[in-house]
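One chain comes next, on its own, written out as structure tokens in the form predicted alone.
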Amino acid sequence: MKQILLITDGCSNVGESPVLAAAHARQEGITVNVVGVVDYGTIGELGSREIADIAKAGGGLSRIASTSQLAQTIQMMTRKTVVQTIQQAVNKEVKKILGEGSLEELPPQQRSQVVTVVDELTETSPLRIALLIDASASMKPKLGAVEDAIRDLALSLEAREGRSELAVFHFPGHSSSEDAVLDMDWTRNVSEVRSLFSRLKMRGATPTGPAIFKVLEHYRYDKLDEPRDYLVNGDDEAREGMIGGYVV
């Protein structure tokens, strides 16, 4: 499973629409979650609307969180998106077996078995999360909370049974022509995250759309050995056999 987790505090103001970019991500099987982080006051109506629209287009979740709630919010969203992705795949297989029926129509014992499968796959399915951090000037007071939240997320991913990998990008880049920067490539090593934030340079514009496209490009052309998630990328026969064994 693949996710982009965008952490921002306001509206994009440079380049392509972030909503369009998120829609492209969804078409490529990548879920986009968005956290709007506030310190004092509010994120603003326009910013709140954009955050919700990006997540909706990307098939993900959106939340507005204070700096004190940030770590808990990010972990909740990550897990909930994994569960939703697995449930969608399971429901698809159940429909193949039951026609127009639903999971609720299964006998209690078989329904319980399916729920158990979902719980197991939530912890064991391969997961990749690309963190995309808004490093515009207005985020500077919130950077400490973002750093703590990402370290907590890395620790929680490390505790999963399945293979979990994290990559980190920030935007804007070091120059006006650089939409986003890859700060850390795919890793399962939590210690690498700890040294990341001292290298971030906060600056003006907010090219959220181009930054999402940059992350998409990294996903698209990444040729590293990536575990296959049979629920998302596997063939229909393999998936039907796996899920079907529990419900038939």
Given for the second form:
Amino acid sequence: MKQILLITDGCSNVGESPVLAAAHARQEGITVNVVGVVDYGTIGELGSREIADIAKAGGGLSRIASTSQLAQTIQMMTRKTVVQTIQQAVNKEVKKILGEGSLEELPPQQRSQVVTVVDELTETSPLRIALLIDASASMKPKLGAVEDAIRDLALSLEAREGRSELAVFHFPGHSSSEDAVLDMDWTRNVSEVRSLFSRLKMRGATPTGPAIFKVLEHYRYDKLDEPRDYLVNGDDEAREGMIGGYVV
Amino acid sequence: MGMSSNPPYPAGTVITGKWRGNRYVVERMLGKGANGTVYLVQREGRRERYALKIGYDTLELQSEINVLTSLQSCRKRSEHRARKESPLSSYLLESDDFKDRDHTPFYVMRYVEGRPLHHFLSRNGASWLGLVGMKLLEKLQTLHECGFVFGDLKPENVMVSSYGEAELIDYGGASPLGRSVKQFTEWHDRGFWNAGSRTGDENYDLFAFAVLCLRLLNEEGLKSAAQQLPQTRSVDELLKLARNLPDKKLASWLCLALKGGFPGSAQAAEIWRSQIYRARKTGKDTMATPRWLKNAFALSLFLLAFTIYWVFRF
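Switch over from the form predicted alone to the form predicted together with its partner chain, please.
All chains and molecules follow, beginning with the one already shown.
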């Protein structure tokens, strides 16, 4: 499973539309979640609409949170999205096998078995999350909380049984030609999440769309040594993989 | 989070099961958990009252029901061996879908009459902690023996009857041993204190139990320790709080639990039983000396000194 988690506090103002970028991500099997961080005041109607739109286009969730709720919110969104992705895949399988509708309509005994599979996969499927942090000037006072939330997320991912990896990007880059900067490449190690943003120079622009495209590139570039992600490709092996991963 | 938007069902609502057909009449709402709302209900045509939990999300609630089902069968096996030591404790009576309302899933469990642990202790006094803590540790031990951790252990999730019988409620955070912990609450979470992983093991629950004790005995101290910056927040703060408790045996038990030093909950419960539960204060109760008395004593000493000085001077 692949996710992008965008953490921002306002509107994009440079380059391609972030909604378009998120739609591209979804097309490539990457779910996009968005957190709007607010402290003192609101994010503005325009900002909150954009946040909701990006998440919708990216097939993910969006939330507005204060810095104190950030860690918890990210945790919850990530978990929910993982469950959702798996549930969608499993539902497809269920329909294939039983020809029935949704989970809700299954009789309790079968539903219980399906949920056991979903729980199992939620815990064991490989997971990659690219965090994309808005580091425009207004975000500066919030970056401490963002870093704490990332550490907290890494701790939860580390507890999963499946291979879980985290990468961190921030945007904008050092020059106007650089859309996003990779701060930390795929890692499974919580202790690497330390003082990520200490050397950061804040800039004014918010090229959210181009930054998302940059992350997509990184996902593509990395395809070779990526753990096999059998849930997203719906081929025959996918089913074998799923059933093989189901241990009682 | 934001999922519990449905207004509670009014008293008298009849909840009919879609698959098994049993009918339950709502008496009142008992509380809200992360996965659903709990009602006090009466099965139609019977006198017994039950607790009924209606879920917000089919998947989440079914997952909880699955945990309860395996606990139930584990309990049955062990009771079979132990000849029904506590026939009343039962995790799950039945589960079904609410026939009339969008097929919302629900399950029915035993109703534990009582109050949440923190209310119980503030009403009845901290001297109950030895007994209630032991009961709670026994519950955790049973759970661990069945291969599960509770996860989200906090006073709100412990119901205590008027005579100190403790029961865990809300198994929404329970997960199999060795898996990641599903639900947790900051203060009670080992990861929050930089004291270890979020992998569910017996010591995860024991850690949460130790924080629960600290919270019951010194909530202010815990609160200020929790407000530290994440980088400086550490288990040492909790150890300090524990060491400052007047009961030294309890203090050393808590320190061991916070450091993850128990081999498992069986040993932890055993030590609690012998060191804390049985070690009731013998002899007269030592009561903390009130401050006004100390002040008065200091004043009288001063007066005495002054008088002596005055007498000898002349």
